[in-house]
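Taking the form predicted on its own, here's one chain by itself in structure tokens.
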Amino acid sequence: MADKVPKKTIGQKNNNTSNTIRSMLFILVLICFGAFLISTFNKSGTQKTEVPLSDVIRRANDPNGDIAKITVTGQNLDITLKGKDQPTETSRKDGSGTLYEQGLVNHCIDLEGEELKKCEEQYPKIEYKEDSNVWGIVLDVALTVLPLIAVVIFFSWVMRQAASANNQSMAFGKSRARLYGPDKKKVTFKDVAGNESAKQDLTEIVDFLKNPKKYEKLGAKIPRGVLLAGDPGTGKTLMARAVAGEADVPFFSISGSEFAEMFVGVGASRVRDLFSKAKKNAPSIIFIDEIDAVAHKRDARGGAGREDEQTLNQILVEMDGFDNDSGVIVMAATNRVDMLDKALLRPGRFDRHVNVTLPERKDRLEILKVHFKGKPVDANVDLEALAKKTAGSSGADLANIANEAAITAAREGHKTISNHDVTEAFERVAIGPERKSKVMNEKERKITAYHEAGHAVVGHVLPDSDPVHKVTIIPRGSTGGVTWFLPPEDRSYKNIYELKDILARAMGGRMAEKLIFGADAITTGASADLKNVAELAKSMIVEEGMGANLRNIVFPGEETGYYTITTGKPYSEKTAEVIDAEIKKLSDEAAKRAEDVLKANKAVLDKLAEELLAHETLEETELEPILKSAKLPTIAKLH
């Protein structure tokens, strides 16, 4: 099947023709210029002095004169005097009369013979030519009428740039939107996989637009906007596209940033614009993508003269103003809700608020079979294991697998997409690649595989810890090992003793090292653990009130714009002092049971370590024989 050829935009266009104007001028500017040096050169290779036609005509009727022959040629006179061979004199008749009637007698004439030989000595010969300087004409033309040209050219040239530059300033408040009608690819609820409560919040939307009067009749109104709400990469703009292709109505998309301009008004005036042509295709939606863009809290910001308020002001107007019938819906994406400005979340506005949340199991599960759609596959590929592993991945990240999955099987040479391939993928994406390249010595190997023994002990026998999936030493992404821990189901909720396990299995690592090699040989390849239990430790100080001092507070954040003077936090100086005590204890306690685990079980290390130091990665079904006889001491429990 050919090749379609792309359509030229506007501004394709425009830039063609400028360039073939240039192209123009450029050519006739050497033409120019090449007629100005044939002509010089013309004029600088024969010098002649010009003489008054009267002069030539009295020394040519004197039988002594000096000139040996004149060659007339139209108008032109070239006047060869007695021994020499070239023409060195010019003279220029008169156009109102022969040279007979000016004066001039060809003496010679009627001769013949001896009697021609001897008048010619006396009396010059007279030749008559044909003017056939054809090129002389053309040039003389050409200098003066291509510059003429060049010219007119130039000034047309310059009166449609400007043209050009009023039309686009006209066009500056135009919105930017994109049409998605009835002439491009529909997008139903069918290609959307999952999340099947923000889809039925969404069906009533498309009821609404495909049967009007069935509510109407009720006194309902359809509501005026949508806001779609949920973390990056879950199908926010998908799901939009599949309530316009479901109600087959007009679908303009925009992003929130295409309306800010560093001129003021502009976002305004494209609003306006936007609405304008919804209204003329209504019933319609318009879609606006990271509508935070131009919709932060005006009292957060300040300044009433901003150009994001003005936008923000005009969105405000054409969604709930005086003319509130005009048969369009506002969708809006955002994953910072909290940013938004109240007056655009009110009812009248945004009237509905989906949630558009991370994909469960079953609906990972579905999504994956989506991406993997149309890809040649092994019978043998458990998507049902890949969804299991991938809690908390949005549709875009398993999107992202099943594409890596393809890659690397082609990468492979494989003509069927594998269970490794699959693997890998998911490895990649959640980690890293394996840096092959990374050679690590003997010494260096040894501490990493017992930190990440470490990690797999301290987290086997912790009970509210999730199971120890796979344990790997070789480097990825920006680790030096990885120890993966899964959950046997989803939840939506993790209690105290489940988060303390968490903390105690990350500072695992660290305990290891600090068991093995001694107190003083520590390593910086705890670090990003670290990070990890301070953030942990902190989020459940500061944001779930899980403190032993603190319990049951938590401190505003950002959005709330409540911060103290002193500190630029939402909490004294003193809660300052008492949150990093609650954190330092929280790490303190984690070290300390995971030490004791360690302690305990130092037999169960020292296995693991070595099968690791020998297979550089195992497999869960590799790991029970060797953590099923690790047990928890009665020091590091809980309860």
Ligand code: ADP
Contents of the next structure:
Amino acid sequence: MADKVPKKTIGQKNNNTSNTIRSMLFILVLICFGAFLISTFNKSGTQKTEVPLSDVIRRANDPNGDIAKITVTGQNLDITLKGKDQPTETSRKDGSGTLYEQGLVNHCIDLEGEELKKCEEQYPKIEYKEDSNVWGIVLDVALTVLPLIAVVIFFSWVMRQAASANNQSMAFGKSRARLYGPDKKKVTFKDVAGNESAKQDLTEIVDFLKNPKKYEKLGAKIPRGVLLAGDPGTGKTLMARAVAGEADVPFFSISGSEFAEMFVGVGASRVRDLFSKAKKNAPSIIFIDEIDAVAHKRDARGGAGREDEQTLNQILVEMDGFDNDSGVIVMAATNRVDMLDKALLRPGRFDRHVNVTLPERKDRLEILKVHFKGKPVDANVDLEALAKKTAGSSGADLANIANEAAITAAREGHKTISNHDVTEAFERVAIGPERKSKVMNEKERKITAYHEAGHAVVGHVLPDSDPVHKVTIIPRGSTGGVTWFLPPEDRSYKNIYELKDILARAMGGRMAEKLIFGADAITTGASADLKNVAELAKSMIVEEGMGANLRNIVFPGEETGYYTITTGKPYSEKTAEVIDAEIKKLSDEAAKRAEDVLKANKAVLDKLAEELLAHETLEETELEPILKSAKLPTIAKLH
Ligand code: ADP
Ligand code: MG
Ligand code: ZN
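Switching forms now, from the form predicted on its own to the form predicted in complex with the named molecule, please provide the structure.
The complete assembly is shown below, putting the previous chain first.
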């Protein structure tokens, strides 16, 4: 990554500054200490007792009091007692008003002759002396002001120390914020396949960065914050870099998760630094990746930490402080818009939303083409077929498949990437690598064959299930075998019948084992299936409102912040029981339907298992003749 800022220089500069400050601080401490010594010496040198001012005033106003004379010098009162010729006591005036206002009244003022003499025998003579002791004043000032200065300097020194420590050891701020300047390999919209609507939205941003004047002249409000929202791996980061590449402006990026590992206060100062750098290099783009890591709802349960909150606040402050013509656009990416603090989405902040979606079939083909470009591929490699069977995959998954295909080809010693390498890469990415070395005894192979055949037969027979694409009993990843179903086309929605068929075909494996080997012989091989059933059934009830008794009702909690106190969930204890019952009902129904289908098609099940034991893997064309005689029993019909 291009790093525009020479780290060393910054670190040393800060070091020099802090050295100067340190010696200044040392001298100050010496001065303070000296001043303190002199002043105490000054006072104790004449051995006067210090008495409180209120006491002095009380005694001075008493006609029979013991004070003969009070000499006021600046803040100091020297008290000479009757019958003494030297002051033996001392007191200090405090800051609140004059001595007169505080009650030290000169009783003998305006008196003359005998009267004055008599008065002075009773009340003290009060003398105000010019404060000729310059050192005394200096000391007074020094003692009050210097500690303050020292404290201020000390704190700023500590702050700088912390900042420069971060600069060196943590690669703080300046050195960590990454800059993809024009010298970095440029990413443009050409590198981002598909996602046409998102690209269209962003073209406007690019245009603004290129010709800000055009917009200013028309008085258009320039967007400040653009939020890219979409599933992981859909190309949000790529898209943000492409915007910078298209506009040919510097790109400053930081990831929300990086803030999490920072010391207190560092997140906020990193944000400050990032923004100031971007402003200096305007027009430019600031990109905050995974912004949900710092900007999750402050009031959500578990709440944002204080540190995150500071970082988030700093982002908001910086964005609010932008001039309309600052020429800096802030982009951010998140997988979870619903989790973001609402303050972030207000006008003037991230008010532009661009949705980056999972690619459709034709987009998947485009992405595959981008990533297979420049790789030597056999003529028979069918990217269209691959695009077809990768419904639900993200751009990152597809990039991964392309890369795995090249790796597989290299490992197998091929000169070019074959169709088999591509298929292998797809399955590896989807499930995990084949484990041919894993030993399975004959009994286990037979169980696996029936298990997979069970999935296949149920899936094939049920009317709302996708067609079976491939069945294998070669272990892969953590599974003993795999049955692939092919989504015939991309769809945005699934209806309840399709979901119930998915549940039933997932149960097909376990039910086949039960049917063939007996209820006591069921194995651990179905745990993943059962987990999938549980998860899907739960989301059907809790998220989709598909329960028989909980139809059209869901229980949002996270978004609304609504939780009942007793359960800590957004529903009551009673509803929790209903939900559990609904989930059980769905999975019981699925198991029953799978069993009914298999019982009605036992001959097909046997035949398929036998073929699997013989060939291990069966493709669509080989499955077709075996499965075509299977029938849907009326009992398993839903509609
Ligand atoms: P996100 O930020 O949404 O999680 P990324 O931008 O990090 O996703 O994508 C990861 C990788 O996946 C990219 O580097 C790129 O190789 C690939 N990729 C994702 N989407 C696309 C796309 N639309 N076109 C081309 N490649 C893509
Ligand atoms: Mg990303
Ligand atoms: Zn299974």
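Numbering follows the first chain given and starts at 1. Not measured: the values here are computed from a predicted model. Think of the rigid core as the biggest set of C-alphas that the two forms share within 1.5 Å after superposition.
Relative to the superposed core, G74 undergoes a C-alpha shift of no less than 2 Å between the two forms.
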